[in-house]
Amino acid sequence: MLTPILLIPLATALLCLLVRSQRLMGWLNPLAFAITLALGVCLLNEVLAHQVVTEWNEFFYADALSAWMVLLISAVSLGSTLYAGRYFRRDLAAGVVTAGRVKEFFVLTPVFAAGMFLVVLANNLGVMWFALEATALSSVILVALYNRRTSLEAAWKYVILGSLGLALALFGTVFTYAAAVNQNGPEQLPSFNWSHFMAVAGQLDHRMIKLAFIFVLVGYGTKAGLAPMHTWLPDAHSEAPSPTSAMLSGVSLKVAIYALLRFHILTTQCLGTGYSRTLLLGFGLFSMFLAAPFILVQSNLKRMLAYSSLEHVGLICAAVGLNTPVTIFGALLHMGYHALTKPVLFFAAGNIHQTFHTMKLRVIGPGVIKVLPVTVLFLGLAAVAATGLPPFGLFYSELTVLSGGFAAGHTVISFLIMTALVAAFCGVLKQLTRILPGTPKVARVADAAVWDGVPAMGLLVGGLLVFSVWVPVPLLRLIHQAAGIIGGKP
């Protein structure tokens, strides 16, 4: 089951690579990402059968936390890719993109999922590594797919503090790995694999884990987008197509927090302190209270959702270093809800960049509602839902990590995390409101349809209004479990 997983992407690049439709690309690549969501919803049966799913001599290795990653990534690409199609038949029609360069997408998107799929199925904390720098490799030639100045200048410092990232969290392994090697030579070295890792925990080199989870927090830490490690993050998502940008914020950061998340549990086990817990609160907070000001001073509408990123990756760090069973559970209900909103804003947002061809808030503004009426509809569900407001489930995850950590006495940080949240508010209601209401300034004629993008929004707005209300609860067992595997009580 774990093996066609990460087949079944590369098989589809390799298909795009050899066609040469692009009606016939825009559709392999959904119908792929919907069968590794099916086989997703099958991997979430059998990890809640018997905990742990295993393959090839456990070089894969799924638990519950392993199972939600592989739903989040499979729901966003289904949705980034069945947004692409339309997408690019706007811009090949605009001549701002070359029939050479959609192809591109269709054959890197699904080996950037695939890579995404290996990091949360992997075993080995080496492979694990691999992975995310392939992610890196693939999803840094998607930014520069316009191939203009500003985006290539995105890419660049995206590979340039991406690929310096990932260095430092290569140093994090290697640590980890001598933490297990016994001083007094041992007859065999140990194994690579995270799982025995946790078997021999408390035999590690506490100086030496302490070390490696410093280096892996920076390291995994930057491609997650925590501040002050951020800065890649506006320039990489305002400059990338839209479909990109979607599954960059959608699942990419969420991709490298699980990495971060495997050596916090780890570091955990090892210790038995709140060492990386607190070292994940302060700078989960901090990316909290950075995003929020920069979110009221942007003047780029992509630039925005990504500062709007980065709020809602600090809340996760953070509920996951205030260490409640119920703070846990928030931060992965908040993982999942954010994946299913996110992508929402940013293909609204490329359906007003073709139209307005800007992305500046001052030129598109105001009256984008009476030009694009219902792309308005699906920005203004999701705006609701990001903002943390009801009946979405951003609210129920925003509410359950600050009730876990009120009760459990953290009165002091859950009210921090309150301000944060409530500062993030004030700047998206601010920014939003300067251009959906109102009269246009100029009369203008939409380039996208009405309907453009809307089987891909009503998607992701479908499913997040459904499971907003109604948990499944299979599902609800898995994000159970996945919290217990993160607090220490698998």
The other form holds:
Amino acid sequence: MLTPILLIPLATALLCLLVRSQRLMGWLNPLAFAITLALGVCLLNEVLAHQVVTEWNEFFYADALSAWMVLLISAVSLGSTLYAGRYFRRDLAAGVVTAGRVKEFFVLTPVFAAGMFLVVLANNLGVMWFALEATALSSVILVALYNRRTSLEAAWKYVILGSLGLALALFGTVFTYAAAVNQNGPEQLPSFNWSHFMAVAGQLDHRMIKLAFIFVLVGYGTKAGLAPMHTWLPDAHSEAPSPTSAMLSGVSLKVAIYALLRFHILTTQCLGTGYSRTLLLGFGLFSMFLAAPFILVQSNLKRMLAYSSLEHVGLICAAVGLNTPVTIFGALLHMGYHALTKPVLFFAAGNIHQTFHTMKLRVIGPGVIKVLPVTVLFLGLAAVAATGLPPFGLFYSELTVLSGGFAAGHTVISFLIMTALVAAFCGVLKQLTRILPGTPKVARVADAAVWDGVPAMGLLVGGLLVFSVWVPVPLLRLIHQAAGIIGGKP
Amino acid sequence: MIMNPSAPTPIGSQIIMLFAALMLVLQLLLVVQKMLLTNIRLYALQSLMLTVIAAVIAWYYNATHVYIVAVLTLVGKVIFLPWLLNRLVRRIKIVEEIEPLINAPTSMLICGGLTLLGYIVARPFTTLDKLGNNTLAIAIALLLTGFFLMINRRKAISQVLALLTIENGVMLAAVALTSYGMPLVVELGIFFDVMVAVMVLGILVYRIRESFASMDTSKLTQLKG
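Could you drop in the structure for the form predicted together with its partner chain? We only have the form predicted alone so far.
Below is the entire complex, every chain and molecule, led by the chain shown above.
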């Protein structure tokens, strides 16, 4: 079951390399991710029944946390590729991209997704590292797809900062390996598997693990966009084509957090709870507080959305850092709801960009609702959700985190988190009220993208609405189980 | 895989130490050297030192997979990557020298300080034997000076070189610190990732050169805030 999840996107990439019809490529991609989503649901059931699923002599290893990530990656990739078909047809017609570049997108996106699947399914920590590097490399080309000066600049910053971060993470990975080697004398270790390391966590060299976690935190933290290593994030998110922005923000950041969490679990098992959780909490809070003012003053729609992602990533890390069962549960739930919300915002931004040919909020001006009523409907719903208003799930998950924090006696920290959330809430609402209502400056925009992306946005918003009011019991059990893995058994 | 549980003899660990130190020396030369093509050659030489270290370790421990790592390093980083970078430099016809932001003597002093810092970080690891302790210090020093090299250079290709020297530092840590090296699958994965990374970077450098008519990364300043 784990092998097909990896092979299907790779096979799709190969197929797309061979076929010429763009329409066909535009259908093959979503089809592949629909299949992986179905496989993810099967995996969910397996994991609930057996706790852990392994394949190929434990090379692939999936527990509840991996299964949860598989579902998120599939859902976001499905939405993004579904949206991409129409989006690129419009770009092609406008002459912004060439047919070759569109093909590049449909070949590299499944590779990008396959890399993410490998990150969450690999048992070997070294394999996890190179899978993450593979996701970075495939997405860099996607960020540079438009070949504008600004997108090249964004891609360059992304690849240099990303590679530096991953080099640090590799140092951390090597140190983790070394921590086990030195205790066992000059013997080849049986494996570099996470499950094996968890079993021997008590015997690892404590000092070495401490050093390793710092390196891994800064390294994978760069890829996850944690402040102050986040500077590539707004650039890459704003310059990439919208479907890629959606994937970067919707899951790629969370996959990096997943890698970080694996080391966090290992470090906690080895050193006790105090060390890694404090670091996560610090970086998380800092990211949240840094994001809020940037959202308030931002003049570019997609950059504002990118900073909002930074804020959500910060919240997830801070919630894990609070380290109570309730907050960790909230963090995982938040990952899921955010993965359904943020892509919709980027799709809507894509439609606005293709209609107004700019991302500058001032130029877009008021009255988008008159020009793009359907897009604004989805944008509004997703924005309300992303700012954490009821009845959407993000409200519930944020409330879970806060109540968990207050209940555990972390009053000051919970209060800080609440402040940052309110600030970001004001920022996003203020910015969107500037452009959405009112009368447009130009009476009529020719060739507005009125009905574009409705299937993709409808799918994700529909999912968000359903899961906001009703989370199926197996899914709930899965998240509980995953929270148990992160927080240790209660 | 046949294992020989004895540690390297004093001569063996001295050879490893010597070549690790040479890697650091080459790194410092990279910091002060201004000609791009010479920089690429220095990097190739540094990778050659890494190959020798891997080979020595493989010989002492009689570990087949470390031999494979040595061969891969030789083929990939001593021959293929420098060739690729050379070709790229010729193709985009760069004639200018690198203009570092900080002059050579000051850079040298800073790098000396960074090396010292590497030794300070590695100092508490007393559980490691002397070999491990020294190579850990050199690996961290390579990392820090690599960072400095990256900040100090504005040409896109020399930033790629800085990244590659950092990666050499990681590989030094990986072969020397863990005595048998990492599992083969990991080493292979890292190796191919580095190759692909350089190709991706090469494509980007080429495109940046095309649309900016320069590869000075200090011109990449349009995205802010």
